[in-house]
Structure formats: C-alpha cells, structure tokens
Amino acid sequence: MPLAFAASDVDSVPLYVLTQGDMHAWLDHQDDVTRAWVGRNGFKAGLGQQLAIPDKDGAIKSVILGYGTDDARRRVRFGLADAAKQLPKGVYHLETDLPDDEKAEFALGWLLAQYRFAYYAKQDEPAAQLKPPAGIDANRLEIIAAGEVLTRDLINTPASDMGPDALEVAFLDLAGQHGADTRVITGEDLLLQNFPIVHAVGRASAKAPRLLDMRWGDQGPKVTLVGKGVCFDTGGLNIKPASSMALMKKDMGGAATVMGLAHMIMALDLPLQLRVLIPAVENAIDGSAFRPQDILTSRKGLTVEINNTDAEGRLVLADALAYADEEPSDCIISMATLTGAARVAVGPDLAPFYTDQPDIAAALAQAAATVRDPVWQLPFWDAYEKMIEPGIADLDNAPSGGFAGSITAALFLRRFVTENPNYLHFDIYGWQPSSAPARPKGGVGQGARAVLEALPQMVNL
C-alpha cells in the first residue's frame, strides 16, 4: 500500500496545532460557539488530543490538535499521528506554521500512521489524507515511508511466506525496480565460492541458504549494506524455547531494514556507489544441522567454536562481511537482529551501533535527533576481546558468563572487517511490541531514516 500525500490543489480541511500554553490565545480569536464546543468537549491540548469543530450545517469547518508541552513531546514521537487513523474521512492541510523539523516529523507521521498490513485479513483503509505541508520535500518524505512500508511488510510476513527464496524473490524485485545488478549465490554454490558458514547455518532447512548481492550506482562514495536474513530461527540443535521462537519470523528484520534503506537511496537518487549483501538463511534443525562444539572456518580464515546453535546470526554475517570487506568502501553498515542483551540494555525502542570512528558516530546521532529515529552509541570495547576468544578456535560464538552479550557479539562481527576501517553494526529489535503514534504493533525499520540523514557527513557525499 503506497503511502502519500493528497493533491495540493484540492479542498482541505485546516488542523490549527495548539500547545497548553497557545490555547487560550488561540481560542480568544474565535466566536462564542467554537468556545463553546471547545469548552463542551473537554479539549485541554493535551499532546495527540484532537477535536473536529463543526460549522452551522454540521460539516467539519477545522481541527485543533493538541501538542501538549515541551516535556510531553519529548517523551512521545510523532504525537500528532495518530490523527491520521482516528480523523473522519477527507482532506485536511496543517494551517499551523511549525518550525520546519516538526512539520516534517508531523508529515512523516502521518504517512507512517496510515500503514496497514494487510496481506492475511481485511483492513480498514485510511480515511484521512494530508497535503504536503509548506516547505517539506514531499517527494522525499513519500520515498522514505515506501522504504518503511518495505520493511514492516517483509518484518510481518511469516515465515511459511517469508523464507530464504521468497526473500531472494524481494530482492530482485527491488533491484528491478531501479535497475540495480544482482547475483544470486544458492546451496552447494555457497560451498564452491567460499561461503562456508552461510552453508553450514543454512543447509539443515529444505529451503537452500542463499547469498543474496546487488550493486547499483556507479559513481561517488562506496556504501555497503549488510543485513542479517535469518528467516526462521529455531535456534537449531541448542532449540529455543516456544516463548523465545514466537517472533522468530523477524530474525531477518536485518535484511529487511537494510533493504528499506536500499530503497530510501536508490530512489532518492543519491550520488553514490551502493553494495547490499543478505545472507539468507533458515535455521532448522534436521541430521545436517551444524552442532554444538563444531569448529567452523569463516572465509576470512578465521575458526569459530559453536557453543550455540542458537548464535548464528553473527556467523552468517561473519561470511558476508568478509566479502564486503574485501573490496574498498567508504563505509560498510551492517544492521541485525542480533541479541537479546541489546534489548535488556536499551528496550524496544532504541537501535544501539558500534563504530570506531567518532565522525560517524557524530553525525549519527545529530540525524538520529533530526529524524526522530533514536539511536544509542555502545562501544566497541577492547577488553570483552578476550571473552570471544576460546583457545581451541580463533573466535566463540556464544562465550559463556552472560555478561555484555550485544557487546562481544559486535567485537565477534568487527573481527571480519579488517581492511575498511568506517565500519558500522547495529543490533536491532526490529518489532514494535505494543501500538504507538506512526508505528503499529508488529515490524518496524530502525536506524534506517538515522542513517540516510547522516549519510552525507558519514561519507563526504
């Protein structure tokens, strides 16, 4: 379902946006029966709080939506969203003039908040429609919420749908809609060109693992886009738990959101050299399935101890990229689903990412703030190296103790990274876990819009 705008040159309803504080100012300037059914219904500005003001014949004349105060809004993203689902049918235009970040982040919002997923049931379509605010790139905003759209659509689709093939079938479907090249590395062929450990993950499925590989762009900056597509995860031998394999359909929310982001840049047009790499897997459990205590060796070179089936993530990333890594590139991102400890250290809604490089990091969070897409720096800490290193390999991919797992899993991915030193991970989460203003309970892209702000500064584009 393509998210957009309304035609400016239509009739629209105007939305009057009123902090507590420009309430009553605002309502000084109206007539004695909008104060009244002001007053009426109760409306106090409270942030998301909305109310439809009638005319004589009943129709809608205006909306007031309430901002709330500057605390509340710092606590709530896109607040104002929700009236995109909740607002009668028609076209409003936002008669308010914001400062230009807020009216992009209230136009984003509402394109997001109009996403349904509505593949296995009927779902109301969206009724409201908004004009481009004055002064935002409409174009741009509309691009971006296709690349969300992208991503929660492949995030929410199950597994039965969603397998290593059928992700390969979106890939090239993506890259056909821009023109991009790809190859297509399946099975044994992994074996033949030196993927040994996508294989090994991915062989005990009846779907055969994949590398999945697209170019686009041939001048400018080099980006590399990794992204972990585990399609299913059971945990293989080391099987999770029936609570712990519920939302295991989004263990490729890695993939899915490098390829949102894939999307945002190829169709934005921007002057750079794009590589994306999805390593697409399922891991299953059946006689084939790779064991506790193997002695994996990665393409790099490097051995890795399995002391968890249930680690794989990384490994399969760990072919991908040494790949990546083996052709210069001006930053190498790569974004997984990676680890739970990532979510007990910062919830749901943060996206934490390791880098090296404090430009990066820099301008990372500056456009994280700018786009309401919150990120959290967590370091690369040299002296967990030793937790990773087992004695009897070169790396372990599940090391014992419990402690600074999202940590030493990013210090496991940066050891095949060798050769490009702008180098970039994020552990993800990739779900939304209860409904909230411009994002629905189910998948959810983070740190993609982080990243195409920042993109600029992070590679001189």
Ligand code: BES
Given for the second form:
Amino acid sequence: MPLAFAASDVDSVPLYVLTQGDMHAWLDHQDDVTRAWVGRNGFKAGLGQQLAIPDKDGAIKSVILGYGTDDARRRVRFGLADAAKQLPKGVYHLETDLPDDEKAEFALGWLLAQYRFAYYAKQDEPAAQLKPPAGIDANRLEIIAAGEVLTRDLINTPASDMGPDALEVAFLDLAGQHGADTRVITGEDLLLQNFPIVHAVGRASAKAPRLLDMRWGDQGPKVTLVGKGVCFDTGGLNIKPASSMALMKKDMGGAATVMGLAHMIMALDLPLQLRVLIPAVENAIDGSAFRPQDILTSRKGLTVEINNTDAEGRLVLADALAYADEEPSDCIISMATLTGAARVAVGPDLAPFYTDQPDIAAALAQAAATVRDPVWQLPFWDAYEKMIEPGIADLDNAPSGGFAGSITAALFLRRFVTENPNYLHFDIYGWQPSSAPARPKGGVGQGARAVLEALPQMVNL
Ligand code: BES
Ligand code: MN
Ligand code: ZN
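Shown: the form predicted on its own; wanted: the form predicted in complex with the named molecule:
Expanding to the full complex; the earlier chain stays at the top.
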C-alpha cells in the first residue's frame, strides 16, 4: 500500500505541537476542563508524547504532540512520528506553524511510520492520516516514501522469495514503471561477457548469478549507482556461525537502497542520466563453490587471492564497478552491506561513506543533516593500501590482522574505479535492529535520502 497523505478537503482534527517551553503559555489559554485533562494524563510535552483532547460530546477536539527540548530533537530524528502509529482513526492536520524543514521532517516521518510489511502476516492498518502541511512539497515526500518502501520491502522479503531471480524481477519491474532500458547477463553468459568474479561468487547457488543493468534519461549529468545484491550470505565455504548468518537476507541491502534511490530519481524526473548496476548473487555452498586461496582474475584484469569466501561483497562489486568505470560518469556511487567492521565502528544508525572529493563530502554531510539521514565520512586511507596486497596476486579480498576492516574494503573497491574521479562509496547496515520513530524493526534505507538531497551540488544539476 503506498504511503500517502490524506486529501486536503476533508474534515480533520488539529494537531498542536508543543515544546516543553511552550507548555505553560498554552495551558493558560485553555479552559479548566482541558487543563485538568492534560494534568491528569501526565502530559508534559516530552518528545513523542501525545494526548487527544475531547470536546463535551466525547469527540476528539484536538491533539497535542510533545516536541520536547531542542536537545531531545537533536538526538531523536522523526521524534513526532509515532503519533501516526498511535493516534485514533481519523484525519489530522498540523495546526502549529513549524519551520519548513521541521514540517517536512514531521510529514515524512508520519508517512514512514505507516510502513507495514504485510506480505506474510496481516498487520494492523495505519489508522491516522495526515493532510499535507502547507509549505512542503507533498508530492516529493510521497515519492521519497515510496522509494523507501521499495527498499524496506526488498530487504524484508526473505531469500526464499528474494533470490537473484526475484531481485531481477523486482529490478525489471522498477525499470518498467519508469520506461528505463535494461540488460541482464545471467549464469554462464557472465563468463562470456567477462564478469568472472560475479560468476565465481554466485555459481554455487541453485539460483544463477546475474548482473542487472538499467539506464534511464538521456540528458544531463550522468550518475551511476552500484548496489551489492547478495541475496543471502552464508559466508560460502568459510561459513558464518549461526549468529552472524541470522540476518543475512539483508545482504542485498545495497541493491535495495540504490533501487529505492533510483525510484526517487526517476519518479521526480530529475534531469540526469541514470545508470543502475547490481550484481545479484547468493553466496552459497556446493561442490562448485569458490575456495580460500583460489586466485580469481577480475573483469579489470586485477587478480584477487581469496583469503575468506565471506568477503564476497567486494568481489562482486569489483566487476560491477569496473564495468561502471568503463564509461565516463559524473558520479559513481556504490552502496553495500559490506563489512561487520563498519557496524563495530559506527553502529546501526550511521552510514559511513568514502570519497576523495571534499566537495561531495561536504554537500553530502550537509544534506544528510537537513533530511535527517545521517552519514559519516571515513577515509580512503592510502597508507593501508599495502594491507590489501597479498604478494601472490594483485589484491587480497580479506586482509589478516583485523585492522580497519571497513576502510580496507573501501580501498579494495577503489582499485576498480580508476577512470572516474568522483567515486562515492557507502558501507551501510540496511537494518533497523529495534523499532524507532518512522523506522519499524527490519529493513531500512540508509544514505539514499541524503544523496538525493545532495545530488544538485554533487553533479551540478
Ligand atoms: N555481508 C557481510 C558484512 C556484514 C556482516 C554486514 C554483518 C552487516 C552485518 C560481508 O559479506 C562479510 O561477511 N564481511 C566480512 C569480511 C571479512 C571476512 C573480511 C566481515 O565483515 O566480517
Ligand atoms: Mn560475507
Ligand atoms: Zn556479504
């Protein structure tokens, strides 16, 4: 079900947003009954607190939403969004005149809080609807929400229904919606077309590996998105322990996120040329599985010694990035659930990113703060290049030592992008470990909204 605003012409209940500082003045203007009701219900305007206020017939006259303190709002993004989940059935409108960026955060948070993953079990339907607040671009927010829904649905769908074949179907469906051109290279054809590592990583699965390629738009700057599409990551022969394998349906989170971002770009009809590349594989085990100490020759010609078959993401991305790099691009962006080390470093909330371009980094950091899609720059630290050089081959896919795992993975990827200087890589998590405002537990997009907001500066749109 699409996440949408209510029609503007229906009756609606006013929502008042009150900071803790606003409380006294607001109470002074209320009648005795309302003051008593607010007091008895313990409403103190804490961020996310909410209270419906009845009229004399027991209907809802208005709703007050706690906006807490500046500090609380800095800490908690989309802090008002739980209202969308908890308010009684009905249509509401924002009565308080917030600054435009806060209105947009409120409205988008409301939409995203209505997300349900209801393909396998019925879920409660969102009951509270919001009219689009004046002064925000409602259409843009609905498009952003739709992109995020696509990302979440793709991640949440288990590998039994979201293997490389199903990811291809979803990819072609997305392209079809927007009239984009596609090309898919599958199975043995990957060898004929020189994608040897995509084939090697994916060949042990019952679902053939494939490379998904989409092109859309014929003018303006060229943006190439590359997403890790590992539909399930067992770790391969260096098999993961149960606890590490538990969440690995989400290992196509990079693919899901670039598809969500591609939806936003195409639905908004941005004046750019978009390309999306996804190596879609399952890192599985059978007699044909690639092995530790195998040396693989990549599309680009660089040889890679496999020192851990669980470092498969950088492998499939290597061929896809090399392919992307064969054409001039104003920006190549990769997104991948690439390393556990990124999670150890920054936790589940922040998306670390890497780029050699200070302007891109600055635009992105600012956009991320504006749209509350937090990202954090980590360095392509040149001195660590030697960690990914095993001697026996050009590159080592899994350096020993355990230092700087997210950085060495990023450096590995950068070796495959040598012709286009504007390269941006995200090491995302793609998963919300426990429910937060606007982000129920499960698959979640990271970085896509920040990139969308930063694109005009990043590529001079
Ligand atoms: N998909 C994993 C990374 C991952 C694990 C992301 C957990 C998010 C949560 C990736 O393929 C992987 O297994 N990476 C290894 C690399 C190592 C073997 C060099 C890792 O990070 O442990
Ligand atoms: Mn792995
Ligand atoms: Zn993986």
